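Let's start with one chain on its own, the form predicted alone, as structure tokens.
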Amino acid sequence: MGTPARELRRPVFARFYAWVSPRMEPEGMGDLRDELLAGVAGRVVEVGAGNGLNFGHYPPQTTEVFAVEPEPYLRGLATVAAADASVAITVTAGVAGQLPFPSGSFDVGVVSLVLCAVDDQRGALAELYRVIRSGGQLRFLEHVAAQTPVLRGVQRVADATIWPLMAGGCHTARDTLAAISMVGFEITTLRRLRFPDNRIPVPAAPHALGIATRPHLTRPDPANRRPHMS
């Protein structure tokens, strides 16, 4: 029997990420999580919640969070983290391209270092568009393609060779901002940054941090162009 569609097992990477990610928090990632989630309110869906490091950064006006994580080891760690969070968090199995929620059921969607690794980035964003209500927000903190030709070339080489194997399927050269806009979101706030901000940046250093809005619809809904499998 194969792995259920709601799970994606990456046991080696999951344990490495669980070890390394907390060490990034005092280096500045914790501050970026605060910025990512500042002002979030209402019902939230977080896709690719990992080991739950965002959970402690949700503000009190967050009424509930449904955190989706396909990797079972990381999901177990996220469940433990949810129990200590100051807001109500439910951790569930699921994959980004097939979210187990009704359309328009969330005020905010959150993605943090996940769109670089999903198999179908546009499909994952279309699902987020579907489950976020009209006028709701997508909060994102993601690896993105570099703006400089040299580093962008390094990213493409890394993506074509060993980087995805080392980094849990991460592809550093994706034009994630274009993909967000393509499914119908409108990017309203954007900050580009490098993390870590070393003198010689690694392929995954370029990040985009921002807010996109699902507009009040006056045109056909792009999410309805892609059938949803329940």
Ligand SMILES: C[S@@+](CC[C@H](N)C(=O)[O-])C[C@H]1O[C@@H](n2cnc3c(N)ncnc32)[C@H](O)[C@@H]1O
Second form
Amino acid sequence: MGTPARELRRPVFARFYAWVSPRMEPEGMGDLRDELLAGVAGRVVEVGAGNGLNFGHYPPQTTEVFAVEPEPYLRGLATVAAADASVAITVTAGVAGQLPFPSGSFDVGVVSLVLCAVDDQRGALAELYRVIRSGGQLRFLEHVAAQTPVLRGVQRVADATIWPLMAGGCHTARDTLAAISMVGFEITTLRRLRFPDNRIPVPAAPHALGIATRPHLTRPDPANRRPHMS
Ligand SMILES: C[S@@+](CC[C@H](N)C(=O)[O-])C[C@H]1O[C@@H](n2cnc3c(N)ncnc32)[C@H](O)[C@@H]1O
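Show the same protein again, this time as the form predicted together with this ligand rather than the form predicted alone.
Below, the chain from earlier opens the complete complex, with every other chain and molecule after it.
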């Protein structure tokens, strides 16, 4: 087996995202990032960090962030943003499906607008499950499959035609909440919202913002074992 790919070049999308994403912050995305990261504490892994727009939203209880980003142009911008952040952030190359960290080494994992874009969503979530400690959290802000059949139909058409090409491999019809549960996380907090919040049926408008917990390992407590009756 060769060395795993740590880079994913999408030069056109990267420049477009670097231009458009800061313009969405004052339109409400900045507030959603605050909500995404409220109460985060300890060691954090952020996967698909893009140009680092979450970095200014980490609370002071965050001891250290390892931000993984495979696209070199966005990673360069993230590195600059990390230098300005008030918490310690290390930006590194890597892909979601093969995170360069030991199992159980993080208190919190963070994904925002990433699970729509990864090639193997299940593999990415399984890796997050692996590196988050038992009892730790996955914080997510993702656009997800619509709950209405009409918009879901629009999403399927978009995904089968131009959307992934236009939006850096993004898919709009993924059932990301089911995928999060499928790998073993328990979704404990969930808010569904639309962004942008207007009546135009934008395929990527339905979002889910929440917290999923990696359950504690339950081992039988020796103190509760019944005495052996012979
Ligand atoms: C829409 S951008 C979101 C960036 C950032 N998380 C944010 O909230 O602004 C999607 C990001 O996912 C990254 N990405 C795509 N495929 C990935 C993969 N397999 N592993 C890790 N990141 C990936 C892209 O390079 C890009 O930075």
